[in-house]
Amino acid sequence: MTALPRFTEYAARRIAKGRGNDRRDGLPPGPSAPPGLQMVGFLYRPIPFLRACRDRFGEPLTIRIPGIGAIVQFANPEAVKEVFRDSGDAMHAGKANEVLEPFLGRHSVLVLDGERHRGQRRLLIPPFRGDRMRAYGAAMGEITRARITHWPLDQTFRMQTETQAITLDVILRTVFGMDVGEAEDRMRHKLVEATRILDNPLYLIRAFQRDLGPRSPWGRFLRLREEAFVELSALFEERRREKELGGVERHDILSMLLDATYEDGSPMADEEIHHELLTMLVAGHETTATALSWVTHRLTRHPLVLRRVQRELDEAFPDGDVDPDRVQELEYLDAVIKETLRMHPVIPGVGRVIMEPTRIGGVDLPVGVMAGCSIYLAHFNPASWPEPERFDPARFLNGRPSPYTYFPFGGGIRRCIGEAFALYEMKVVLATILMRLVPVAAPGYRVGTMRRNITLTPTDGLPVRFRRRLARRTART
């Protein structure tokens, strides 16, 4: 670990003993430290950041970050509510993101308010709903069997590694519908280096945001980014010359967003469909591969759960093979990752900014100010989920929570339209992974959390080892 996310953890701690800002603009409390010394400790070390600000001014507090400005933080499950049960015209997440457009063009549906928001989803809906998805779980569990056949069994690697890259493979055959070849070969490279470059998490700021030259970190990933959308480019024309001559019909995403008319006739723009592509890759690929890793991390500390998780596999699938059609009937699995995903969630929170003066959890927030939904602090919140602390997927086997209590994937208008498909793709690599082998913690090691562009990782890439599972039970009579 370097030295600068080891400075900013202690940063952080400092931070709650601070006297808390003079509220001369009505805002409720937060550190009074510098905004850049609370941008280092939010961007390095958002868990402690937000547990020390938390600890010393309660909630809602107020943090302040450069070139952002005031970011409101609530957790209190009635304040999240009246956030989400916006229609987006008093509150706009489009801009609250819209340091992501350099990063995923000005057409993402990530950076868009109001109707071209509201147009550009309705497209994008269809290709995620159940039975199209479904369709891809083949490719799920055909992707992670290859992949983890070259894993060393009893050798530390690190997990996050493996599975940004079976989640990198999921989305350029689903998403991009590319075939195994030179082509699939060449946009993985760039896109592999391209989130490789946007692993910083300064990158997030948009005065770093700069092109220096192709030798410059950005730079690089600009240029990167156009050569992706010359392949891409050629990729369309490929699939509409099939299309006139009659070919395979295709249903990968690609294909379906190359159909999509908006409510007047008119198709998607290739430009459009460059940065939706895009914005399904950042979205999907990190933010997945990264869930993953975190299963695989609890489940190397609760064996109990481990061995209740392969029992529900076993009986589940007695031939030993994975059938994507069953996997949404494994209900503990699917506890034990939402259990996963409160206490770890991939993004620390979503925010809106303030359009119109609003009233917020009893607060009035003027325009410009953004309120944000802290993620993070609603699945810790004691009066939501009592011993929070605490591992326990049983929360999640009887009912469903509040969506203003556990919102993994954000809320409203603005919730993340691939959440079934995480969800699902989720099962599948996980049920193929532990059919065959049993994650061990690797020695020595400590898991902390680390930022990763957007996405809040286990430290190190969490190393783990495999074994392979010597028997399996077969089900039940």
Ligand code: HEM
Second form
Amino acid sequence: MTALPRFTEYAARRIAKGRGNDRRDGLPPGPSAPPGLQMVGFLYRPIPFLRACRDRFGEPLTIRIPGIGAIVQFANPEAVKEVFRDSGDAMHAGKANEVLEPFLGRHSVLVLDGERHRGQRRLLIPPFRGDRMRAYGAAMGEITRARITHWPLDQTFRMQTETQAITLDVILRTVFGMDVGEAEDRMRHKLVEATRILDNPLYLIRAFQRDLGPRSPWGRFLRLREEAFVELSALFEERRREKELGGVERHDILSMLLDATYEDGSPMADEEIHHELLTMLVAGHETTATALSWVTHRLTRHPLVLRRVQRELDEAFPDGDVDPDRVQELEYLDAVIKETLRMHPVIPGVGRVIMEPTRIGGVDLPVGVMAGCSIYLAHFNPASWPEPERFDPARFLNGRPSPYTYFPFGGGIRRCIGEAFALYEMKVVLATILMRLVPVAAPGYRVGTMRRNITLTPTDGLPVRFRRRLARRTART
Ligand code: HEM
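How about the form predicted together with the ligand, since we already have the form predicted alone?
Expanding to the full complex; the earlier chain stays at the top.
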């Protein structure tokens, strides 16, 4: 074990053993370990850290992080409801996400609050409405088929690398509206390199976001981002010219944003579109890729579930070809995805900074404190989810769960804009893979959870193998 994992293990254990804070500030109990140590636990070992805190202090609990201060973590449905019902005036999510501003830019919907947030969200929501998904399904299927053709059968490879390649191409094609070609290749290389730098959670901390020249990681990231923006501006010009000439009608999200106008009739500035496209890339690419990896992991561990998914696919697509227009009918696959997101929420929690003194879950929260809704702890709350450690997709077959006990996409006025897109993409990608191939656990692999930037991913990128499906006559990879 290298020094960092050893230290993070120590931090998580040390916190569980801690005396508990003295509650002089009237906030719920929490670890007394120094904030720097709590930060290491929270960043590098979030699951053991959260579990240790919950077991020791109950819920709600308070953790303290340097530069952020107190974060009161709630997980019971009543408190979560109070947070999600806020209109955005008493609690600011943009302020809670401000650490992302240097990555995404000051216009990103994720870091805005109040009227500016409402205005920006109004423009971003229409392209992501459920009924628009059909426009993106064919590209999602095509990209997946092209990728799996190169997978070596019966040999171990990292699933996360593959799912990221698929979801990045989906974003480039359907959100950025890029055609296959040199410009798309250049953009892909820049984005892959830039997001790789951001994999290290240290860059979530302001002190490490320093431009120390083009060779330093953060300096390199900033330069790659600028180069990507230059490429995007050229793309915007091309699209505007195309439109003037009355060219092909495009259905990608960029085209809709170029046409969108604020309530006063003004269009979005290029800089605003740059920042929103980058936001969708960061918020939508690794998250969906990670969720796909977690579903694959679960399918390798639950053969009966895998068989039932395969049966459902065979019945829906007897000729072996996945019709993206019909993936919404796959109820069992939908339940498998949802149960996976319950047990492996890709983002462990959401935060809101308190702007006016507020009472949540019976706790008085002063201005400046952060209220966190812990997705992870809520999804493992035995009062909401009996036997929470058991993987059981059937929980999701009858009706919708409450948005306050199950919220992998957050909630209220900040609920994820890309939820319908991500769930649809996951169904198209998984159906396309599972019609042809069978996932098998890599020999000797024991899964753990680690943080990559904002997401919680399987350790080692989820080593996995695939076998060709034998039973079907349509094994066309
Ligand atoms: C499995 C995949 C995904 C997960 C688990 C996920 C999860 C989340 C979560 C937890 C939030 C914060 C919500 C809150 O604060 O209450 C969020 C916000 C957001 N997500 Fe996603 N997301 C996913 C995919 C996507 C995709 C595909 C896109 C777009 C292409 C996207 C775009 C956004 C945006 C723009 C926001 C900010 C909304 C706002 O602040 O108003 N996400 N997402």
